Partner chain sequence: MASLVAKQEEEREGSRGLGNIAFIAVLAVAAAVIFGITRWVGQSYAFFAAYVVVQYIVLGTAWNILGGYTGYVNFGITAFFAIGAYSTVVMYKLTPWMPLPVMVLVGGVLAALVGLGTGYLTLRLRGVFFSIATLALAVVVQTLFTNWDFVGGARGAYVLRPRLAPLIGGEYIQYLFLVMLGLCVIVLATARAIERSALGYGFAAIRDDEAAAEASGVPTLRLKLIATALSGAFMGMAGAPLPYYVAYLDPASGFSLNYAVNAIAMPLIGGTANWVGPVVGAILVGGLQQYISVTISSAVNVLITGLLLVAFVILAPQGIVGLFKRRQP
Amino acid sequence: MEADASLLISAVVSGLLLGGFYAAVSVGVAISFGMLDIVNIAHPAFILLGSYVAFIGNTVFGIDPILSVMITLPAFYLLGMLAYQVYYVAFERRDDQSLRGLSFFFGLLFIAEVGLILVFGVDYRSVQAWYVSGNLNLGVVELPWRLLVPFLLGLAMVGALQIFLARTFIGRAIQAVAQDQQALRLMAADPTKIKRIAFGLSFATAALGGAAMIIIQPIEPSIGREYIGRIFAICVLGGLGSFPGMVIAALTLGVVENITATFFGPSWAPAVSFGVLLITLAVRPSGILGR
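That one chain, whose sequence was just given, in the form predicted in complex with the partner chain:
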């Protein structure tokens, strides 16, 4: 009985830490899907791209994985702007987002994944840093640094973005762009430009999320697919466009998945996100903090 209780506590604690990491990988979709209404299912592929950048920076140049990604953030930002521009010209302007726009991202997902396989192979890759092993001992519980660092990174990213969206002109424009393009024009802001910036940001967060991912676990190119259901479950459960809701959803999913893995076996964990997604869509499609 006692063993069960301590198992439960440690499952909850590491689940919360995992949830913070989930927030890091989901925040980009909270922007692109939640605020721009663009369903970028290729997001996990760009997370992995970030992981491999961290891997190269770490193994080839010996730089800290997070720092490696930080250095390349402008490149990811530009890649995101480019992706949106293509999406805008080919689908949004033609009003063909639902069939061909979705399929476009689906194609990107595979191009990215196979590209990574061809370059890096299917072996698992990992990084070296002081926080990849070892624990922070808090007496009652021991927190592994490899979970704690991504957790903090995730919360820092969400916090910084929340401030950016609330306090800056561009940030407020991004929040308005999906709801009221007319008002945006009155503010003399070009909706396409605003969306381009937001999509660039979304890609940049994906790269940072990738650094967090390779700290938590060794990665290989097809691992990204597991995250599609997870990320979208989190964004839908959180209520599209709401960062606080997204964080709550991410933490919840982290905990539920971890409890499932602890008591039913890790192979069942991937099913949790689908269950959460389906129940949310059936019962409350606007999410926990949705309007």
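Next up, can you give the form predicted alone of this protein, since the form predicted in complex with the partner chain came first?
Excluded here are partners and other molecules; the one chain stands alone.
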């Protein structure tokens, strides 16, 4: 009984840390999908691009994986702005962003994945840093550094973005742009420009999520597909446009998945976590903290 209790505590703690990582990779979709109503299914591909930037910086230049990505954040930001501009000109301006817009992001996903395969092959890649191995011993539980660092990174990203959105004019405009563009124009803000900025932020956070991913596990170009459903599920479960709700949903899914994998086997974890999603939405369709 005591051994089961200890195992349960470890599973819950590890699940919370895993949930912090889920928040790190989901925050970009919380912006693009939750606030802009743009279904960017290519998001996991740009998470992986961030992972490979961390890999190159670490293996070629000997730079810390997270620092490697932070150095390149302006490039990811500009890439996101460019992606939105193409999407806007080709689809949104013509009010044709539903099915064809989705096809655009599917094409981006395919191009990015094939490009990564051509450059890096299908071999698994990993990084070296002091926090990739080892544990922080707190007596009752041991916290793996490879989970703790992405957890802290994810919460720091969400916290910084929440402050930006709540306390700056551009941040408040991003929250309003999908709700009332006419009111936004009356405040002398260009909705297209605001969306371009928001999409740049979405790509930049995807890159940081990629740094967290390669710390947790070795990566290869197609691994991002495993996260597409989970990322969108977290955003919907938390409530579209709600960062606190997204964090609660990410932590919940992390704990549920880890407990299920520990006591019933890893193959049951995705089914149980999506079952929790369906039950929650049946009780509260707007999500945990949705409007």
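In this text, rigid core is short for the largest set of C-alphas that superpose within 1.5 Å between two forms. Positions refer to the first chain, counted from 1. All values reported here derive from a predicted model rather than from experimental measurement.
With the core superposed, Ala269 shows a C-alpha displacement of at least 2 Å between these two forms. Annotation: Cα of Thr280 displaced by at least 2 Å between these two forms, core superposition.
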